[in-house]
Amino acid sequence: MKLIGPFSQLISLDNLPIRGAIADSQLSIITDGGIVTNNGVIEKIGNFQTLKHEFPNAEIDWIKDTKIVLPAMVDCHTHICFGGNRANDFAMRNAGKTYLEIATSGGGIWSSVQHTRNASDEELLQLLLQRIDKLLHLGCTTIEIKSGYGLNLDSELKMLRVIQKAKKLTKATLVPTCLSAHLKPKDFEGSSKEYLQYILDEILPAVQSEKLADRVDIFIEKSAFQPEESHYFLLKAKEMGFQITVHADQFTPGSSRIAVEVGALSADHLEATSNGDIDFLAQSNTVAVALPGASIGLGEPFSPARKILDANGILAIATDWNPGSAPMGNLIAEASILATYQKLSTAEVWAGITFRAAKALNLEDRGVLAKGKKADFVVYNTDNFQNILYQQGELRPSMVYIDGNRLD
């Protein structure tokens, strides 16, 4: 049993609401606080002093100076895995270069999984587990990782199995998520429907034979997979077992509705969602995951967060870290310029980045400092927690714990 502390100020996030708005009055900041810790486990949060009476055998884990901690970050949908490099896309694309120029002049998502293909097991894993360590020193321990730039069989599982190698090399938990529904390949003959059904026959049998991933995602837009065979493909992928997940609403509304009507756990992006769309999203279960990387990234509209919110939906905040449209990789910072754009709390910033995301995970065991959680959190140095989301990214956390230990 460990002892960790004391801190000027230990914010738990406990008790705040799965959806809807949150008020920063409804922050429960303990000061001089301290972590019990037992197997990786929070035992109990408290005064540091009472907590030390009350386990007087636990080792102790001083933190000197002034520093506050929070929960530990979960970035839910991210696409670290991949060979190559876009710059030159994104150079085009601020020079006012279409999305059909750029692709034709061999950039595009096409580019990344050329790219993908022809790396090695070794090279991805390697580019991989330094976008890991990026993330993890940033304070996200939980980290959301997708396939799809392999669309075919051979370099779909490649990449799967490289996240796989990934995890018992580092302390971070890694979630792997199917996404051979990213496009159709220039190389695949066939029409997109037929192309989705040999993920359905090959892909994901093999995928859930090896044990590889237990969520499937698609992208569901008019360059990639268009409504009703998108739809026909989820409810195939959760009859096998799968949970399910959707890129939807990112430049045309309406496929977030077909998240919720097939029970998906999320519904990421939503840049174009409508006001109707916003509603029924927010009657439902299905998470839904803002990716203001890809907005700073592409010059696009941010999600409609403020709005998502306010009619009671469950909002998540995620990097969607990759090559091409959001290529920052750094949580706090995108989350912060949301928050100026969309008028957000920064308690409902916080609930989005750890427990709310977690949720778009199917994972309730932590994002919430509290007895019976994980014991993931983040240590800065600083004496005003708002000091975070005020400097956009710059202040960087001093310590990052996993399981009760902390990083080197």
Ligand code: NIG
The other form holds:
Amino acid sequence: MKLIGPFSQLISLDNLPIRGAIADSQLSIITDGGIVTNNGVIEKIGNFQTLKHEFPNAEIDWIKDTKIVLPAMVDCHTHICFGGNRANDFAMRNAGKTYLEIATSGGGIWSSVQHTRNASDEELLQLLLQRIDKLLHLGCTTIEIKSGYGLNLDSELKMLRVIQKAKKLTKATLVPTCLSAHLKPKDFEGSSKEYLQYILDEILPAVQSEKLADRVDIFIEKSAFQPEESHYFLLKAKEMGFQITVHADQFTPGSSRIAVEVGALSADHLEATSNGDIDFLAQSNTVAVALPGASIGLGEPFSPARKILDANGILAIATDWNPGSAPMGNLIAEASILATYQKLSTAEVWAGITFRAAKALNLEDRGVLAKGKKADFVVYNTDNFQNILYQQGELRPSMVYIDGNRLD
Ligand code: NIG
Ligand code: FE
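Alternate state requested, the form predicted together with this ligand (shown: the form predicted alone):
Shown next: the complete complex, the earlier chain at its head.
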């Protein structure tokens, strides 16, 4: 048993709704707070002195100076397993070059595929671990990671095996997702429909038998996979027992509807979702995931987060960290920028990067500070939790706890 504190502000995010708008007045702030943990799980939160009397045998982890504590963040959408770098894509895009010009000069997703295929397992693992470490120190202790830069049996399995290896070497919780349906690779001889069938016949059975991932993603878009073939693919993947998530409505509308129809855990992107589809999504249990890093990286509109919340949807926010569209990988910076454009309350942002993001990963055991939840939290050296979003990513956690233990 361990008692951690005292914290000048403890924001538990407990008892907030899983869906819809949240006013900041709904946030409860415990001053002089403490957290009792037992075997990595929260036993109780409350006033530090009261807890000290209630748990006299607890070992005390003293918190010095003025510090505040919140649940650790969940980044529910990343592509951080990749080789190479696409800084030149970014520069060319900003200099006005078209998607086609960038692709023909050797950029785009295909360039990341080639670098990832050519990287050794060890190189890929080291790059992945560095990025996990960055996210961890920014306060994200649960990280979803997609394949999707291999795009053939060997290289997709290589990526997913590297993610499994990383799991053993990090304290973060890693959630792997098979995104073999990111794009039809240039060297696949056949139609995109045939490529999806190849994933169903060859890749997913191997992923399943090696227990490499239990989630499947697809990029539904004019330039990637079309609605009808995607719908069929997702139903088949679901029949095999996979949980579903979708890259939906990034540039053209329509695919978030498919995500809802197949019962996806989440529909991510949504920059182009129509008003009718916002309502359809918001009435479902599919989590709407906004990816402001992709809007910032591409200079595209932000996802309609405000409308989704006002329509009573479940809104999460994630980085989409990847070498192309979203190179930043700083969840707080991106979420606070989204908040300024979309007019999100502080409570809505924190819900979106903690327990609502955990729901997108089907994880019920984290994202709030409450009895029985995983003892993962972030501590900031400041006197007011509002300073975190206010400083737009510049205020970094001074400590991160995983399973009740301080990370080095
Ligand atoms: O989520 N939209 C498709 N896929 C990624 C981009 C991947 C890349 O550019 O490498 C995304 O933005
Ligand atoms: Fe993505």
